[in-house]
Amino acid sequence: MYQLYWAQETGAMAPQILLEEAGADYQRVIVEAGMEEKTGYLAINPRGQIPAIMLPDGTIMTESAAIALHIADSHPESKLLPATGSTERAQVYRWLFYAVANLYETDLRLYDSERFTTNPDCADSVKRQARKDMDRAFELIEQQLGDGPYLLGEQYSVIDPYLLMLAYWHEQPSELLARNPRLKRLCETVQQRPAVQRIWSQHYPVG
């Protein structure tokens, strides 16, 4: 069984997804927030970062897309990677990276700015840049989606739904989906996807 140390809005949402995705035996070990050195956490990542995952063996994964490249190798049948080698897994792994090196940091330059600057004064400054920076990456995802549904066209594979959760991050997903139709409809087909829908609710509880 997998141990998944989560919690909401963190990169946690995209491997629980996957691991939906390939029916894996799991079960979630919530850590909240302001609690990860009384909990123990720091034991299982020094970063005190969510997610970190157990894996059935005891191994400890941490980096939420590394999590989620080792979740699909493991169950190859539920096919959440192109074939070893082909040119699709190659862009998958373009894309996941390019999101990991951009879309995942500009969201802690946004919501953790004060980490990114000795000086207090200048956090309004470095939110700023963030949300620019965080528009202009998402514009290069929108002009690689093509007719879709999917980054890889039919083919459903691990960075349709990290590209969901950080699309969610954004301060404004609606207006962001608005200006990029087919990230929208990348999202709307993925949110619809079983493994999607019997998890959201514990990421977006309604109410």
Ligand SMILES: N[C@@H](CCC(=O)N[C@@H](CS)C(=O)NCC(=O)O)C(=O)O
Contents of the next structure:
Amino acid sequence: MYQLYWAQETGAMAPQILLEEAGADYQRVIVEAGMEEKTGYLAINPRGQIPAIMLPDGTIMTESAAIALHIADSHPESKLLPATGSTERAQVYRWLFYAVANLYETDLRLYDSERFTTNPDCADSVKRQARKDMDRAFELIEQQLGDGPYLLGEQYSVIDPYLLMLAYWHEQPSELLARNPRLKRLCETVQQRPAVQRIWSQHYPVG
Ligand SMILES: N[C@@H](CCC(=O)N[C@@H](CS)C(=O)NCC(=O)O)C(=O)O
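With the form predicted on its own in hand, show me what the form predicted together with this ligand looks like.
Then the entire complex follows, led off by the chain already shown.
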């Protein structure tokens, strides 16, 4: 069984969707924000960040994109990645790494701005720049998306739930999606998948 170290509206969402897609046996281990040191979570991830996963053999992995790829590799019957060495797989790698480096990163600057400056008076300026960088990074995704509905067209893969997760971390997801209609279609299509519907309310409770 996998143990997914989890918190609401965090990078645990994409790996969780992929575990659901794969029909994998997993448990959530809920990590309370601010309690990482007290609960021993730093022994799991010394950076204190979510997500982490304990694999069925007891190995710990961190880094959401690496976890996503590993889940896909471990459950080939779920077809969450195109064939090894294919051009399509190369595109998934490309945009997954792009997403971590250019989108996830802007979320950290936006929501944890004070960590990105030694001058507390500059935190607002860090935030403003993060908003601009995030919007620009999503524009490049929009330009990349074709007829869809997924990044690879008809073929669903690990990059799609990852983009959905990131789009919903935007401060104004509906405005982001209105400006980026292909991304909107991708997000709406991914949201309709049963695996996503099963876990969505854990991250975004209604009411
Ligand atoms: N590169 C890491 C980033 C993980 C990350 O920053 N997670 C956020 C939640 S979405 C977090 O735990 N932030 C709290 C902290 O950094 O202390 C990944 O992709 O897994």
